[in-house]
Each structure stands twice: as C-alpha cells, then as structure tokens.
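Given next, in structure tokens, is a single chain: the form predicted alone.
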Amino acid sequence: MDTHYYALSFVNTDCKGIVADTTKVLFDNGFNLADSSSTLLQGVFSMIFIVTNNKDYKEQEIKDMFKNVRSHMEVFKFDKKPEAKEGCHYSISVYGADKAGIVHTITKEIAKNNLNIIDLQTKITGGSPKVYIMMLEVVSDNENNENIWQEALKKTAKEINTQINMKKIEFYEL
C-alpha cells in the first residue's frame, strides 16, 4: 500500500478542546500524525499537522471530514514524502526595542547567506520599555562557512540596534 502525505493547517480563536476535536477526526479516519506544531498568538490558536494515510484522499474530502471542527482549515497534498532539511542546525535569538523591520532585516540576511529557516517565533515583552524577541532555528548545509554568516548577522543586528546570539545545536542519539 502507498503512503499519502498531507499538511493540514487550522486557525481559530482560542477555546478549549480544539486539539482534542481535531485529532479525534484524524484518528477516526485512519490518519497517522507524523509531525505537528501549534501555538497561541494573541488569542488566535493555530495548528499545522503533517499526516499520512494509506488512502489517497482529495483535498476537499479531507476538508469535509472537519466540517464540525471549529477552525478555518487548509489542506495541502504532497506527491511524495516531504523531506526534512539536512545540515548543521543553529539557534539564533534577537532582542531589541520593538520597531518595524526587525524580522525582515534579519531574515533577509539569513536568506542572503543561504541558511534555511525551519522555525521562527516572535514575542513582545509586557514590560516598559517593550522588548521584541525573535527566536529562530536555521539549517546550514555548509558548516565551514559558519564564521562568515555569523559575522554578517552580527553586523546586521548592530545596524538595526538589536542584540543577537547564535549557537550550534548539538543532537545526541538516545
């Protein structure tokens, strides 16, 4: 039997039971939850799931399964298994006064240095003055150019008056 791959995204105002209701539909219809990410952003709850199933569903058939779940939903079907990016993983954190352009400026430099962003989160502290915090995980396919792109990011962060920290993520086998 062939395995079919789907990405499902859900967005709704936050309320109790969204995850339970959504995963019940997945379970009842024979989906395997391969990967997931969920977060609450200012009262809006979002989820994205990578799921598999032995049945070849059309996108609308999957949407119809969730007609009683309280979320806006999108379905993306893949022709083959989506591959995770290989390479060296790095954690990057950026801190500075809240102002427009921080995400664009930093991510533009990341792209310019051929790094792949695999996770990005931002928050604004509630204190005074407000501090903008951006956390990223990036993948580099060339560990040898680490000093080049790190220096470029430090220079960019300084130009926009932010602090930046970068650290290689070490993975260990259990």
Contents of the next structure:
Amino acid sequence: MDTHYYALSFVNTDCKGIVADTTKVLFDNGFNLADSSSTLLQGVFSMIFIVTNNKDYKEQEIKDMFKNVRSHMEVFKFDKKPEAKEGCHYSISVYGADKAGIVHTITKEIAKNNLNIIDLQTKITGGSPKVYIMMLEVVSDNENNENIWQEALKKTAKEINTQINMKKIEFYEL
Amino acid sequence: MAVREVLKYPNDILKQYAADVTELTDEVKQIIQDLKDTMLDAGHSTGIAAPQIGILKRIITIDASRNKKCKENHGFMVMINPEIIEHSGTVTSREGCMSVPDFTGNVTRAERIVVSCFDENMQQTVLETSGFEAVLIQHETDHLNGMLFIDRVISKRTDLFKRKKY
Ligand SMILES: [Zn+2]
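With the form predicted alone done, generate the form predicted in complex with the partner chain in the same format.
Following is the full complex, with the preceding chain placed first.
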C-alpha cells in the first residue's frame, strides 16, 4: 500500500482546545502524525503537521474534513516522501538594533553561499531601543568552505551594524 | 566473546536503576567482554552501558578515541560503579544514542568532570576529564540511572531532531 504525504498548516487567534480539535479530525480520518511544530507567535497560534495516510486524498477533500475547526488552513500534497537535507549543521545568531531588512540581508547571503536554512526564529525585545534577535540553523554540504562563507556572513553582518555568532553543531554518537 | 542485542526505547529496562557491582565475578567479567564486543560491533559507537544490553548492573565501557575529532582522551576504559564526584562548566552538544535510534537531541552537560570508579580489575580509580570524553561518561552514567538523553532535552521546539541518516 502506498503512503501519501501531506503538509497541513493552521493559524488561529483563539487557541484554546485547537490542538485537541485538530488532532481529533486527523485521528478520526486515519492520518498518522509524522512530524509537527506549533508555536504562539504574537498571540497567533500556528501549527504545521506533516501527516501520512494510505488514502490518496485531494487537497480540497482534506480541507473539507476541517470545516468545523475554527482555523485558517492550507494543505499541501507531496508526490513522494519529503527528504531532509544532509550535511554539516551550524547554528547562527544575529542581533542588533531593530531595523528593516535584517532577515532579508542575512538570509540572502546565506542563500548565496549555498547553505540551507532548516530552522529560523526571530524575536524583538520590548525595551527601548528595541533589539532584533535572529537564530538560525543552517546545513552545508560539507565543512570544506566554512571559512569562506563565515567570513562573507561576518562582513554582511557588519555592514548592517549587527553582531553575528556562528558555531558548528557538534554531533556526538554515544 | 558475544555481540549482544542493543535494547531500544521503549524497552522498560532502559528506564530502571542499575545495581552496584560488589565483586569481580566471572559473570561480571563476561558482561564487560560483551559490552566491549557490542560497542565495537556498532561501528560508530563510543560507549555503552550494561542496561543497554539488558543487564541492570553499574558497568559502562567507553572509548572516546573512536571519535576521530576527540584529541585528548583515555582510550578504552571499563568503569564499574562510576560516580561523578565533581563537575564544572557547561557544554551543549547534539547527542545520539543506540537505544534511541530515531532521534538526536541537544543536551547541556558539565564540561569538566571528576569520576570515581572501579576499573576492570576492581581497582578504585579517580579520573579527571573534559570535553567529549566528559560528555560521553555523563551520557553512559545516565543509562545506569534509567535516564536517556531525551529526559535531558529542554522542552524547546528546537532541541529534539528526527535523525536524517541511520
Ligand atoms: Zn546511550
């Protein structure tokens, strides 16, 4: 039997009971939860589920299952199992006085150096002046040219007056 | 000489407390040999604890030199009734464990430790180590107390990872 992969995303401002309501629909319709991430962003509860099912549903059919759940949702269907990128992992943090374009400038340089972003979080502190903090995890094919892209990112961060820290994530097989 | 099956969570033995070893019996010698064989058989492993092969006794074997990037280490060691008597500093690394094969996780541990234990001849020794070897000993000692690295992951969404390769 074929396994079909779907990504479902939900956003909702009223989050009480929303996880239970959403997962009940998934469970009742025979979906298996392969991966998920949910978090509250400025009062907006956001959920992303990667689910599998033996049944081959159309995207609209899945949307209809959730018509009684009070969320904005999107469905994305995969033709084959989505694979994660392999390679060396690095954590990067960038911070500085809040101003427009920090995320774009840094991520553009990351893309230019063929690094894949696998996690990105940003926060703004409440004080005055506000401080913008961005934390990323990126994957590189190998560690051969880490000096080159790290220098390039340092230069970019300096140009927009931000501090940057980059660290290889040590992976221990114990 | 015997390579034993490595138990995987949710096997209940992995969550139990292991008993002290009081004397160096033939059985204990056999367990040490089996731990060594099983560890070497698992190509990438740098350490193993007796509960991982189903034996609730406080014995671990480690070999930090099997991690090519670990420069300073004590090589292969048998540790009976290991106890961490001093620690300082913190270091975060992403751990993988043969008993939790599908995941890796970010764990913060002491950077430098002093361990008291008995060696394979039941001689008491005290050893100071830091870096990878210190993380390794803490990880394996946790197994003797029914603790897995997933118990130590702080509940942030970025701390637990599905393994991409096996
Ligand atoms: Zn382990």
